[in-house]
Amino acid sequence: MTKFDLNLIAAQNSPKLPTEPFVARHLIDGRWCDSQDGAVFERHSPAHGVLVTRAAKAGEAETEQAIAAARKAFDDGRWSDVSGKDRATLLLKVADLIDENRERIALLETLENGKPITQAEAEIEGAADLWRYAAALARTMHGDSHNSLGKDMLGVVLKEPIGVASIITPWNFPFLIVSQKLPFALAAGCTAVVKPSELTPATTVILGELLVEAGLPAGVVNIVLGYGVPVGAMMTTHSQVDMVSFTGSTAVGKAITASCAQTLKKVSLELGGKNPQVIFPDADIDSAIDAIVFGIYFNAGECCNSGSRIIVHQDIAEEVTKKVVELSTKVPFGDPLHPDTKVGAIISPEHQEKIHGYVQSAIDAGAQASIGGGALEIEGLPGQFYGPTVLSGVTSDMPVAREEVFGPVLSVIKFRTLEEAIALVNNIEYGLSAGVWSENVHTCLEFARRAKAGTVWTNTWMDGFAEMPFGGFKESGAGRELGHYGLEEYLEVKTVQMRIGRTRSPWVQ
């Protein structure tokens, strides 16, 4: 393997780095609360080292009082019964109070995840908009009525809130990802249960501290911090629970499903993704380069919509792959909180040794390391870097490219036709998104339509709206995140059948 220079970000004297721990507490019914026993977890910032929070470890005495009180809090109608304008309202300002502490969520998001700073500023303004457009939603959602049912009846269809809805959010990207589920449940009348990732418990309770401040009536929104077990366990089983939202894992979300089916309780899912880019030989190639580069190392690789493989016409591989790597030498990694840092740490050593796994694999598979294949070292930073990493020679039958790795490792796989390509993109049990380069608008209809996946990106990668839903097929999740879909989850239907005439001709004579 060649050997390259990268663009590498050395730690900085930062004055933000914290002297002393951000404190997390529970949320459970309007008040801030430790742990009955005084259990404590802390977490160390995986870029700098330094102890960034120490959160209370919630048990199941914890989890047993949030859902009472978000049970007590739904069936009293506090919030359920409010109009749709008042949830408008207070999302409203919840929307505004996220924006004015934008900089202190984003810091504490940086210290936990080990993001870049410039890209945690952004989350947090789009979780911004997601509150502002689920305040939208509240305003606008309705039922149906059917008057073609006769003269003497009136069919009308009602959408009610589900109730109390469990909400697990994993580390990767826990602002935003809480804004994608919450806002829409409060928008639909739910109460709730939040429980963040043990690894980022932080910026979620900042953002109980700004509901409090914004005026939601006690109970309904409670945050408890901890573990899978108990906490975890208990939010997907427990009787009173009438729903549960879970990102994550594919394996955990399986775990989840059967659990909720003891209960019957709906479940919607955001699960893994091993996403694919494909090329054709007549794509806009420099454009192609850049999203192929983005798509990879954004977030460190650690993201569901991660575009690890691309799937590239012989043709044009090589110079393709050559590009790729070139590109990637520019990519700055180091230090997140440098403004210039495009690519920061990994969030943990148990997950770099899980990725350089992969990596190894493939290459005693028969795989090449065209650039990468290790961690980094950062000058002055203790903590896990894994360097851009392009695989090349890969074939669809290794794990790295089938299985979702969750780092900046990229497959490269070829194929010669159309046919070939979309059963590249299919044959895998994934199916969150995949992308499509090239300037024939009929290749890029055809394989939107036959992809089978919950989001098409045709020359583009990764741009997101509010409006539009997420979510996967297959064993990429079930349901559906943002638009009104989103709302939708959250939602019963209920079927209310009147009679307004006498002329029903009697059963019983």
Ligand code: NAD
Given for the second form:
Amino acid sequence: MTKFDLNLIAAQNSPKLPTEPFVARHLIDGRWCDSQDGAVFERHSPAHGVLVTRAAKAGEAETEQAIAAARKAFDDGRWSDVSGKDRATLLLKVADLIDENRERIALLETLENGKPITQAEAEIEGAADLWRYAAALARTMHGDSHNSLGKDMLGVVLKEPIGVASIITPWNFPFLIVSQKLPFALAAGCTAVVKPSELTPATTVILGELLVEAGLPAGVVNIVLGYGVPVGAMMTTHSQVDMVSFTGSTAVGKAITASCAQTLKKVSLELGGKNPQVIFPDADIDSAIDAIVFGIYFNAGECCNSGSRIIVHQDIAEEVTKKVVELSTKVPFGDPLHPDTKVGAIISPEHQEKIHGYVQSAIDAGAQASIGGGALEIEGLPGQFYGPTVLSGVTSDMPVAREEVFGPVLSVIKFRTLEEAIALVNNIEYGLSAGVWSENVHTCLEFARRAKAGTVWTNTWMDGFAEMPFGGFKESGAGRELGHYGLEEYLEVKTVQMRIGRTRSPWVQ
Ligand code: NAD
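Could the form predicted together with the ligand be given as well, to go with the form predicted alone?
Up next: the whole complex, starting with the chain shown before.
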């Protein structure tokens, strides 16, 4: 393999590095509290190795209290009885507070996760927009009426909040993902117990502070810090929880579905992806190349929507691979606190090893690394970084082509016909998103219809809007977030049938 000069950004010795950790506590029934047994866990920055957060570590006692608080707050109507107008007013206030605190939230997001600071800021800005959108839904949500059931009957379909929602989130976009769930749950009138990932608890705690500041009644949102077991597991099995909204790995999603089956809770799942971009010979190649590079390196590839496999027509495969490699060398990898950095650190040493395992197994099976294939050393930073990696000669049966690598590793697969491309896109367990690059509208439309994926992009990648629903087919999930569908997840449907007049004929004569 040729040795490439990469665009690496050395350590900044930034004054933004903390000298004291952020102290994170549970929010239960409106009070900030430590765990009864005093247990804590710590999070060090994956890029700099500094202590960022010391968090209370919940056990069963705190989880039980949080669920009980959410249950009581739901059942006594302190939030579900509030009008849509007043709920919206509060959600808008939270959005304003998020904007006011953007820098502080973004810094903690970067320090805990390792993502570039500019991207963290954009994420927090996007999250505020979701709170505003949910506020609009709180005011406009409604059921249906049926006025054609006959002269003596009126039917009304009510939408009611489902109750207590358990919200469990991952580490890759902690603030954005909680904002894809919580404001929608609140708009619906639900109460919630929220558990952020143990790797990124801080920004969810700040969100809790903002909710208190905005005047949300105590107990409506409870935050419990800790691990999947026991906290997450209890949140999915407890009889007092009505639904679970989970974003994370497919393996944990399946375990949660099995847990929820015991009490028949509703479960909404946003899981993994192995998302293809298909490039036809008539595509605007330069735009496609930029989107491929963005798709695979954004958030260091630790992204459910990562465009981790490209399916390229064989006539242009060599040219596309060469251009992707060239552009990869220009992407700034390095210190997440530098404003020019586009790719930061990998979340943990274990995850770095997992990424490398996929690359190594692909190479052992006959693939070639056109660039990358190993760890990156960044001057002055002790944390783990993985180099931009493009694997050619990948076949669709290799684990790197079928499973979620969750790193900056692109697999290049070739196709000859549209039929073959569609088969490669669909012949996989995942179905989160897919993209097509072609100047022919018929090719794009046929692709959009036949791709088995919750989102299809044509001549673009990873655009997203609060208005547009997001979720996966097959093992990428169940249910949808965003758009009005995102609100529906938190609503029960109740049918009310009302007789007009004494017209009912008696059953017993
Ligand atoms: P993960 O499944 O390991 O953990 C996610 C959350 O679940 C964490 O809060 C964790 O503590 C908790 N958890 C773990 N075990 C649990 C259990 N038994 N019961 C209840 N909760 C449990 O996922 P992760 O590594 O944090 O995140 C990466 C994964 O998330 C990737 O697979 C990625 O594709 C997926 N993801 C999906 C989307 C989407 O919208 N589809 C978005 C972002 C991330």
